[in-house]
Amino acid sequence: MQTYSLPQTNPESVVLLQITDTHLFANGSGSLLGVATKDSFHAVLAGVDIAARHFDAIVATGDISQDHTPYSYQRFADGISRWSQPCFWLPGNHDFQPTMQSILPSEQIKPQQQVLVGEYWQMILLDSQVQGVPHGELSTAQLALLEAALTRYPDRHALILLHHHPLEAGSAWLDQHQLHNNSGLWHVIDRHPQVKAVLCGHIHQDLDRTYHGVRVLATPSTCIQFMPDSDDFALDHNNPGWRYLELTKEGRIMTSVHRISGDQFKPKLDAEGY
């Protein structure tokens, strides 16, 4: 298992920078239904340098490329290669993994499926891809993984990340392709009280519940934006977004979802799918 260890600035919390489904083209005109992706990954780029706050590593969550060329994949390197922090990526189901590994060795970012984040926190990021297919499954090597990794840091807090959403969001359309096997998920979790957490993107949306007594957290998109609660495929007119999550040495998380301002990234709210 690929272990990386991510220093601590400040000795009460860690602060990670989630950005998840950008859509990429190589074409810098290429727009996913009516959104040019690469300017509203862009301009959410832009909106955590006017927020101006600290954060020690990105965390991007899947769905990186829309048309699975390598110069998708360079130009999300390239548009975060602005900060000099250290960034953790995983497959969603949009991704080509061959090509997505295409651009690595790369000094930012890292292909660790765990992290040892400072003093108390570790990170574990997971496969949850089927390739071919919108829904998501992990494998048992992926749960054996997870098994692992937690039991050789009990003590540590742990934070779970993988694109598909482990429970259902609420939204018919949507929860046919969340992780179809997530059963085998909650119950290596189960099995460690260490873990708070479980992060993911694939549903472009914000999402806080709780499970299990575990938070699931799910992040907007930096491109189009799915509307919550609706059983038919509807988009939404919130803006795309980012989130911060705040580790505590004690345990707890504390998040928040921004979103850029303005009206230039709305999308074609009739259509029927994508």
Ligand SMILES: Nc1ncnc2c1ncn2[C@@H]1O[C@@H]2COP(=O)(O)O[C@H]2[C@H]1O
The other form holds:
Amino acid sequence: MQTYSLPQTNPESVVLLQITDTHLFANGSGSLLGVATKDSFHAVLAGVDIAARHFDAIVATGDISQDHTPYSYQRFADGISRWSQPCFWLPGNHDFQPTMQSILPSEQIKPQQQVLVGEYWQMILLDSQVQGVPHGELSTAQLALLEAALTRYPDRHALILLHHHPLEAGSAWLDQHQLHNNSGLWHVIDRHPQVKAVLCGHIHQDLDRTYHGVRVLATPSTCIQFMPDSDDFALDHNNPGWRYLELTKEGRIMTSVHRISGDQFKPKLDAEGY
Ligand SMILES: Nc1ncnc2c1ncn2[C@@H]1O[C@@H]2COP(=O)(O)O[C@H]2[C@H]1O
Ligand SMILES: [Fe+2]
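Which structure goes with the form predicted together with the named molecule, now that we have seen the form predicted on its own?
What follows is the whole complex; the chain from before opens it.
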């Protein structure tokens, strides 16, 4: 397995910026439920610049594209190219991996699934995509990759990233699309106490839970948001956002979700959807 080493710039911690569920189109006015996803993506990029918080790397946790086109991925790459930090990404249910790969190699977007983060952490990016359906599954190969990465570095705190949420988020319509074989993931995690957190996207909302003694985090989309704890499909009028995760050398995670201001990206239920 190829490993990327991300240098530690601050001796105490490493900071990650998580951007997720951008749902970009080749067509610059492409929209999801009335929200032009390129514009909302760029509003989040501008929001990160206004926040001006230091981060060491970007993690993009899937559903980068909505229309599978190479240019939708190029739009993502062009957007983050304002920053020099490396980006690590993984596929969501809406992604099409052949076109995702088509824009690589890239100076900034790295293909590695295992990243040694500074001196004290590692992160493992998993592919939970099942082509053509919204739910996720981890193949035996992906579970074996996780097992091998954790076994190789038992003394590094570990952050596991994937697109699909690995536990019930509390909305029946959405939980039918969760990671279906999450017991397989939890079985591996239970054997490796250095795992500190699982970070995902997919549910387009801020989630911060503890499960099996591990923190499970999900993050707002850069476009539309789903209403938490709603058994039927429902949109949330919270704004698009992003997450910072500060990984300390002691193994703690300080994290916060931030959102853009204004109300130019309010979804319309009757507009063109998925
Ligand atoms: N009304 C709905 N009922 C059930 N699933 C939906 C509905 N609308 C969208 N979805 C699917 O649920 C998925 C959750 O977020 P995604 O963006 O991955 O893509 C979404 C769609 O594939
Ligand atoms: Fe998704």
